[in-house]
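Consider the single chain below, provided in C-alpha coordinates and representing the form predicted alone.
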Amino acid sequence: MRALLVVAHGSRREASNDEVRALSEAVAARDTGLYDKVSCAFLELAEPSIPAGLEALIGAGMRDITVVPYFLSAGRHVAEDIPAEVAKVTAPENVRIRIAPYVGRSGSMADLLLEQGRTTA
(Lines of atoms letter the chains of each structure in order from A and count residues from 1; the text may use other names and numbers.)
(Lines give C-alpha, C1' and ligand atoms only; values in the text may rest on other atoms or scores of the structure.)
Protein backbone atom coordinates (compact mmCIF):
# COMPACT_ATOMS: atom_id res chain seq x y z
CA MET A 1 0.00 0.00 0.00
CA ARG A 2 1.42 3.36 -1.08
CA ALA A 3 0.98 6.79 0.50
CA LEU A 4 1.92 10.36 -0.28
CA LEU A 5 2.56 12.72 2.61
CA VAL A 6 2.59 16.40 1.66
CA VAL A 7 4.73 18.27 4.20
CA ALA A 8 4.27 22.02 4.63
CA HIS A 9 5.78 24.46 7.09
CA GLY A 10 2.68 25.10 9.17
CA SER A 11 1.25 28.42 10.23
CA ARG A 12 -0.31 30.15 13.20
CA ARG A 13 -2.99 31.17 10.71
CA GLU A 14 -5.32 28.17 10.62
CA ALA A 15 -6.71 29.14 7.22
CA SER A 16 -3.23 28.62 5.75
CA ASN A 17 -3.03 25.14 7.26
CA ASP A 18 -6.51 24.42 5.89
CA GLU A 19 -5.25 25.35 2.40
CA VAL A 20 -2.62 22.61 2.67
CA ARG A 21 -5.24 20.13 3.88
CA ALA A 22 -7.47 21.08 0.94
CA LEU A 23 -4.56 20.68 -1.47
CA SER A 24 -3.91 17.19 -0.13
CA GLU A 25 -7.57 16.32 -0.65
CA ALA A 26 -7.41 17.69 -4.22
CA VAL A 27 -4.31 15.59 -4.94
CA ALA A 28 -6.09 12.51 -3.59
CA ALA A 29 -9.13 13.25 -5.75
CA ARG A 30 -6.97 13.57 -8.89
CA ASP A 31 -4.81 10.54 -8.19
CA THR A 32 -5.41 7.78 -10.71
CA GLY A 33 -4.44 4.93 -8.41
CA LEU A 34 -0.77 5.57 -7.78
CA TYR A 35 -1.43 6.12 -4.06
CA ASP A 36 -3.79 4.40 -1.68
CA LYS A 37 -3.77 7.41 0.63
CA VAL A 38 -2.75 11.07 0.38
CA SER A 39 -2.43 13.16 3.52
CA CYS A 40 -0.47 16.09 4.90
CA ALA A 41 1.68 16.97 7.88
CA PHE A 42 3.44 20.08 9.16
CA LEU A 43 6.98 20.88 10.21
CA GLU A 44 5.80 23.18 13.00
CA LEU A 45 2.91 25.29 14.29
CA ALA A 46 0.18 22.87 13.12
CA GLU A 47 -0.94 19.29 13.43
CA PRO A 48 -0.26 16.62 12.57
CA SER A 49 3.49 16.78 12.95
CA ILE A 50 5.64 14.91 10.46
CA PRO A 51 6.26 11.99 12.84
CA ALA A 52 2.55 11.81 13.74
CA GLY A 53 1.58 11.89 10.06
CA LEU A 54 4.01 9.11 9.22
CA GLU A 55 2.92 7.00 12.18
CA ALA A 56 -0.73 7.39 11.16
CA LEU A 57 0.08 6.18 7.65
CA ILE A 58 2.06 3.22 8.98
CA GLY A 59 -0.80 2.42 11.34
CA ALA A 60 -3.21 2.50 8.38
CA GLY A 61 -1.16 -0.20 6.65
CA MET A 62 0.89 1.94 4.29
CA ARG A 63 4.18 0.25 3.42
CA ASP A 64 5.66 2.63 0.82
CA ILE A 65 5.47 6.28 1.90
CA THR A 66 6.71 9.22 -0.14
CA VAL A 67 7.19 12.52 1.68
CA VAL A 68 6.91 15.57 -0.59
CA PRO A 69 8.23 18.83 0.89
CA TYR A 70 5.75 21.53 -0.16
CA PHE A 71 8.49 24.19 -0.23
CA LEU A 72 9.76 26.39 -3.05
CA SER A 73 13.47 26.33 -2.30
CA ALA A 74 16.03 24.11 -0.58
CA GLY A 75 16.53 26.10 2.58
CA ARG A 76 17.31 24.66 6.00
CA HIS A 77 13.83 23.21 6.45
CA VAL A 78 14.17 21.13 3.26
CA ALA A 79 17.84 20.26 3.67
CA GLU A 80 17.92 19.54 7.42
CA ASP A 81 14.68 19.87 9.36
CA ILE A 82 12.36 17.65 7.34
CA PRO A 83 14.90 14.79 7.10
CA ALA A 84 15.48 15.09 10.87
CA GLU A 85 11.74 14.84 11.57
CA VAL A 86 11.37 11.84 9.25
CA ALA A 87 14.32 10.18 10.99
CA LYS A 88 12.46 10.36 14.31
CA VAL A 89 10.13 7.64 13.07
CA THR A 90 11.34 4.10 13.51
CA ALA A 91 9.54 2.33 10.71
CA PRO A 92 9.11 -1.43 10.69
CA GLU A 93 11.40 -3.33 8.30
CA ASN A 94 8.58 -3.78 5.79
CA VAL A 95 7.95 -0.02 5.53
CA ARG A 96 9.91 2.25 3.19
CA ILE A 97 9.87 6.03 3.70
CA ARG A 98 11.42 8.23 1.02
CA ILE A 99 11.73 12.00 0.76
CA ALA A 100 11.00 13.30 -2.74
CA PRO A 101 12.52 16.49 -4.13
CA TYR A 102 10.86 19.66 -2.85
CA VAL A 103 8.06 21.11 -4.98
CA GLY A 104 10.05 24.13 -6.16
CA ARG A 105 12.53 21.84 -7.87
CA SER A 106 9.87 20.46 -10.19
CA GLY A 107 10.45 20.96 -13.90
CA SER A 108 6.82 22.09 -14.09
CA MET A 109 7.45 25.13 -11.88
CA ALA A 110 8.32 27.51 -14.76
CA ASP A 111 5.10 26.57 -16.57
CA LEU A 112 3.12 27.00 -13.37
CA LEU A 113 4.51 30.50 -12.83
CA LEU A 114 3.71 31.46 -16.40
CA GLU A 115 0.17 30.12 -16.00
CA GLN A 116 -0.30 32.06 -12.75
CA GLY A 117 0.86 35.20 -14.52
CA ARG A 118 -1.73 34.65 -17.25
CA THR A 119 -4.53 34.76 -14.71
CA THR A 120 -3.85 38.45 -14.10
CA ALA A 121 -3.26 39.41 -17.73
The other form holds:
There are 2 protein chains.
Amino acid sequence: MRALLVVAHGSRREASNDEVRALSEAVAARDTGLYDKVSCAFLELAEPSIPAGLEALIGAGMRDITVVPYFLSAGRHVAEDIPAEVAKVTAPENVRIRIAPYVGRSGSMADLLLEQGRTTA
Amino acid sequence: MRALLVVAHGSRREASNDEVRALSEAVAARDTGLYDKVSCAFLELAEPSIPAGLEALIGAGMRDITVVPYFLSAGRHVAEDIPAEVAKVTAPENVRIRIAPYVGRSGSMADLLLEQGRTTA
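Can I get the form predicted together with a further copy of the same chain as well, since the one above is the form predicted alone?
Next comes the full complex, this chain leading.
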Protein backbone atom coordinates (compact mmCIF):
# COMPACT_ATOMS: atom_id res chain seq x y z
CA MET A 1 0.00 0.00 0.00
CA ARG A 2 1.61 3.20 -1.22
CA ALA A 3 0.89 6.79 -0.30
CA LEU A 4 1.93 10.28 -1.30
CA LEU A 5 2.04 13.02 1.34
CA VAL A 6 2.16 16.54 -0.05
CA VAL A 7 3.88 18.74 2.53
CA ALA A 8 3.35 22.50 2.38
CA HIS A 9 4.55 25.29 4.63
CA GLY A 10 1.14 26.20 6.03
CA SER A 11 -0.33 29.69 6.23
CA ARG A 12 -2.30 31.89 8.61
CA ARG A 13 -4.52 32.48 5.59
CA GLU A 14 -6.81 29.45 5.65
CA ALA A 15 -7.61 29.83 1.93
CA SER A 16 -3.96 29.03 1.18
CA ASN A 17 -4.13 25.85 3.24
CA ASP A 18 -7.34 24.93 1.44
CA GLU A 19 -5.54 25.40 -1.88
CA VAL A 20 -3.04 22.74 -0.77
CA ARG A 21 -5.85 20.43 0.34
CA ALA A 22 -7.58 20.87 -3.02
CA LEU A 23 -4.29 20.19 -4.80
CA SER A 24 -3.75 16.93 -2.92
CA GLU A 25 -7.32 15.95 -3.82
CA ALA A 26 -6.54 16.76 -7.46
CA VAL A 27 -3.47 14.51 -7.25
CA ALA A 28 -5.59 11.72 -5.73
CA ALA A 29 -8.17 12.16 -8.48
CA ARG A 30 -5.51 11.53 -11.16
CA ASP A 31 -6.02 7.81 -10.48
CA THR A 32 -2.63 6.80 -11.81
CA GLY A 33 -2.59 3.56 -9.88
CA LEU A 34 0.65 4.72 -8.28
CA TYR A 35 -0.80 5.48 -4.85
CA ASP A 36 -3.52 4.01 -2.67
CA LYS A 37 -3.83 7.24 -0.75
CA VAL A 38 -2.82 10.88 -1.29
CA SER A 39 -3.02 13.40 1.51
CA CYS A 40 -1.37 16.59 2.71
CA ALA A 41 0.31 17.93 5.82
CA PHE A 42 1.81 21.24 6.95
CA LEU A 43 5.15 22.21 8.43
CA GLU A 44 3.50 24.86 10.59
CA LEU A 45 0.42 27.08 11.07
CA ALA A 46 -2.04 24.47 9.78
CA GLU A 47 -3.25 20.95 10.43
CA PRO A 48 -2.40 18.14 10.16
CA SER A 49 1.27 18.38 11.14
CA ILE A 50 3.76 16.23 9.25
CA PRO A 51 3.99 13.60 12.03
CA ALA A 52 0.18 13.48 12.31
CA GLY A 53 -0.16 13.14 8.54
CA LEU A 54 2.37 10.32 8.44
CA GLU A 55 0.80 8.52 11.40
CA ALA A 56 -2.64 8.68 9.77
CA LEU A 57 -1.21 7.09 6.62
CA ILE A 58 0.59 4.39 8.59
CA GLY A 59 -2.60 3.75 10.57
CA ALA A 60 -4.48 3.37 7.29
CA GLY A 61 -2.12 0.55 6.31
CA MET A 62 0.29 2.44 4.07
CA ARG A 63 3.70 0.80 3.91
CA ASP A 64 5.55 2.90 1.34
CA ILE A 65 5.12 6.62 1.86
CA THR A 66 6.62 9.35 -0.29
CA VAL A 67 6.76 12.87 1.11
CA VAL A 68 6.80 15.60 -1.56
CA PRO A 69 7.79 19.06 -0.28
CA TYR A 70 5.52 21.63 -1.92
CA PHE A 71 8.19 24.31 -1.79
CA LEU A 72 9.83 26.37 -4.53
CA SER A 73 13.32 26.66 -3.10
CA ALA A 74 15.77 24.66 -1.06
CA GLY A 75 15.87 26.75 2.08
CA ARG A 76 16.08 25.62 5.68
CA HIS A 77 12.50 24.31 5.63
CA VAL A 78 13.31 21.82 2.89
CA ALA A 79 16.85 20.99 3.98
CA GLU A 80 16.32 20.69 7.71
CA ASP A 81 12.82 21.21 9.05
CA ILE A 82 10.91 18.71 6.92
CA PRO A 83 13.42 15.88 7.49
CA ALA A 84 13.33 16.69 11.24
CA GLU A 85 9.52 16.46 11.31
CA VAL A 86 9.58 13.20 9.36
CA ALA A 87 12.17 11.83 11.79
CA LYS A 88 9.78 12.42 14.69
CA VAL A 89 7.71 9.48 13.49
CA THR A 90 8.81 6.08 14.70
CA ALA A 91 7.62 3.98 11.80
CA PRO A 92 7.18 0.21 12.09
CA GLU A 93 10.00 -1.73 10.44
CA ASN A 94 7.84 -2.68 7.48
CA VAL A 95 7.10 0.96 6.64
CA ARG A 96 9.34 2.92 4.33
CA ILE A 97 9.19 6.73 4.31
CA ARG A 98 11.06 8.66 1.64
CA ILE A 99 11.37 12.36 0.94
CA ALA A 100 11.26 13.41 -2.71
CA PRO A 101 13.00 16.53 -4.03
CA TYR A 102 10.96 19.73 -3.53
CA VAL A 103 8.74 20.74 -6.44
CA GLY A 104 10.80 23.81 -7.40
CA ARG A 105 13.54 21.44 -8.41
CA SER A 106 11.36 19.67 -10.96
CA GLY A 107 12.65 19.69 -14.50
CA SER A 108 9.04 20.22 -15.57
CA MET A 109 8.73 23.56 -13.78
CA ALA A 110 10.07 25.44 -16.82
CA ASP A 111 7.32 23.90 -18.95
CA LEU A 112 4.70 24.72 -16.35
CA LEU A 113 5.85 28.36 -16.34
CA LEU A 114 5.61 28.53 -20.11
CA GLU A 115 2.15 27.04 -20.00
CA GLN A 116 1.15 29.46 -17.26
CA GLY A 117 2.33 32.40 -19.35
CA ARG A 118 -0.24 31.45 -21.97
CA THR A 119 -3.17 31.58 -19.54
CA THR A 120 -3.31 35.37 -19.24
CA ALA A 121 -6.55 37.17 -19.97
CA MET B 1 8.57 41.24 -29.56
CA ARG B 2 7.26 39.17 -26.69
CA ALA B 3 8.79 38.51 -23.29
CA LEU B 4 8.12 36.45 -20.20
CA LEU B 5 9.12 37.82 -16.80
CA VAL B 6 9.26 35.22 -14.03
CA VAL B 7 8.61 37.02 -10.75
CA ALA B 8 9.71 35.36 -7.51
CA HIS B 9 9.56 36.56 -3.93
CA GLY B 10 13.31 36.89 -3.46
CA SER B 11 15.35 35.51 -0.59
CA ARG B 12 18.17 36.52 1.74
CA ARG B 13 19.66 33.18 0.69
CA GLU B 14 21.37 34.00 -2.58
CA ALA B 15 21.27 30.34 -3.69
CA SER B 16 17.46 30.56 -3.78
CA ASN B 17 17.62 33.63 -6.02
CA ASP B 18 20.09 31.80 -8.23
CA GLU B 19 17.63 28.92 -8.50
CA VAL B 20 15.07 31.35 -9.92
CA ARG B 21 17.65 32.77 -12.34
CA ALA B 22 18.54 29.26 -13.49
CA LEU B 23 14.86 28.43 -13.90
CA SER B 24 14.26 31.48 -16.09
CA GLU B 25 17.29 30.44 -18.17
CA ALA B 26 15.78 26.96 -18.46
CA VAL B 27 12.53 28.52 -19.68
CA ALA B 28 14.46 30.62 -22.22
CA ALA B 29 16.32 27.52 -23.38
CA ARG B 30 13.03 25.77 -24.22
CA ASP B 31 13.07 27.71 -27.52
CA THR B 32 9.33 27.45 -28.05
CA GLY B 33 9.20 30.45 -30.34
CA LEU B 34 6.71 32.02 -27.93
CA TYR B 35 9.06 34.60 -26.43
CA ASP B 36 11.94 36.69 -27.71
CA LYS B 37 13.26 37.15 -24.20
CA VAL B 38 12.75 35.44 -20.83
CA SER B 39 14.06 36.98 -17.64
CA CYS B 40 13.31 37.13 -13.92
CA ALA B 41 12.70 39.72 -11.24
CA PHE B 42 12.08 39.76 -7.51
CA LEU B 43 9.41 41.28 -5.31
CA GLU B 44 11.96 41.96 -2.55
CA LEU B 45 15.37 41.03 -1.14
CA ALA B 46 16.97 40.43 -4.55
CA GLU B 47 17.72 42.18 -7.82
CA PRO B 48 16.37 43.15 -10.26
CA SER B 49 13.16 44.55 -8.83
CA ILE B 50 9.95 44.07 -10.80
CA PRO B 51 9.98 47.64 -12.20
CA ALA B 52 13.67 47.30 -13.14
CA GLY B 53 13.01 43.94 -14.79
CA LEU B 54 10.10 45.36 -16.78
CA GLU B 55 12.05 48.47 -17.80
CA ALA B 56 14.95 46.35 -19.03
CA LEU B 57 12.55 44.35 -21.20
CA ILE B 58 10.86 47.47 -22.57
CA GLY B 59 14.29 48.99 -23.25
CA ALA B 60 15.20 45.84 -25.17
CA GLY B 61 12.24 46.41 -27.47
CA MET B 62 9.71 44.06 -25.91
CA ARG B 63 6.15 45.11 -26.64
CA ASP B 64 4.09 42.27 -25.15
CA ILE B 65 5.27 41.24 -21.69
CA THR B 66 3.75 38.50 -19.57
CA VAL B 67 4.56 38.45 -15.85
CA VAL B 68 4.31 34.99 -14.26
CA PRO B 69 4.24 35.00 -10.45
CA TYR B 70 6.43 32.15 -9.22
CA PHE B 71 4.35 31.68 -6.08
CA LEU B 72 2.43 28.68 -4.76
CA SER B 73 -0.49 30.44 -3.15
CA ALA B 74 -2.66 33.48 -3.68
CA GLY B 75 -1.62 35.55 -0.70
CA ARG B 76 -1.15 39.30 -0.47
CA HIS B 77 2.04 39.17 -2.53
CA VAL B 78 0.19 37.74 -5.52
CA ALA B 79 -3.06 39.64 -5.06
CA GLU B 80 -1.68 43.07 -4.20
CA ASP B 81 2.08 43.50 -4.12
CA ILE B 82 2.96 42.20 -7.58
CA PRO B 83 0.23 44.22 -9.35
CA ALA B 84 1.36 47.30 -7.38
CA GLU B 85 4.99 46.81 -8.49
CA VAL B 86 3.91 46.30 -12.10
CA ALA B 87 1.81 49.46 -11.90
CA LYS B 88 4.91 51.48 -10.96
CA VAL B 89 6.10 51.17 -14.54
CA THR B 90 4.77 53.75 -16.95
CA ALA B 91 4.87 51.70 -20.12
CA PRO B 92 4.74 53.33 -23.57
CA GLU B 93 1.33 53.07 -25.21
CA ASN B 94 2.47 50.37 -27.59
CA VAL B 95 3.60 48.09 -24.75
CA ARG B 96 1.21 45.61 -23.20
CA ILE B 97 1.99 44.12 -19.78
CA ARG B 98 -0.14 41.25 -18.48
CA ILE B 99 0.03 39.27 -15.25
CA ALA B 100 -0.61 35.52 -15.56
CA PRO B 101 -2.08 33.42 -12.75
CA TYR B 102 0.53 32.30 -10.17
CA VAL B 103 2.11 28.90 -10.77
CA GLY B 104 0.40 27.21 -7.79
CA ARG B 105 -2.85 27.66 -9.63
CA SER B 106 -1.69 25.64 -12.63
CA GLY B 107 -3.80 22.62 -13.48
CA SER B 108 -0.53 20.85 -14.26
CA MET B 109 0.77 21.15 -10.69
CA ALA B 110 -0.93 17.90 -9.68
CA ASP B 111 0.91 16.08 -12.45
CA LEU B 112 4.18 17.69 -11.49
CA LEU B 113 3.70 16.49 -7.90
CA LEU B 114 3.03 12.95 -9.08
CA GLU B 115 6.12 13.05 -11.26
CA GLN B 116 8.15 14.47 -8.37
CA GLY B 117 7.01 11.63 -6.11
CA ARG B 118 8.64 9.22 -8.50
CA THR B 119 12.05 10.88 -8.28
CA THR B 120 12.92 9.67 -4.77
CA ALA B 121 16.16 7.82 -4.25
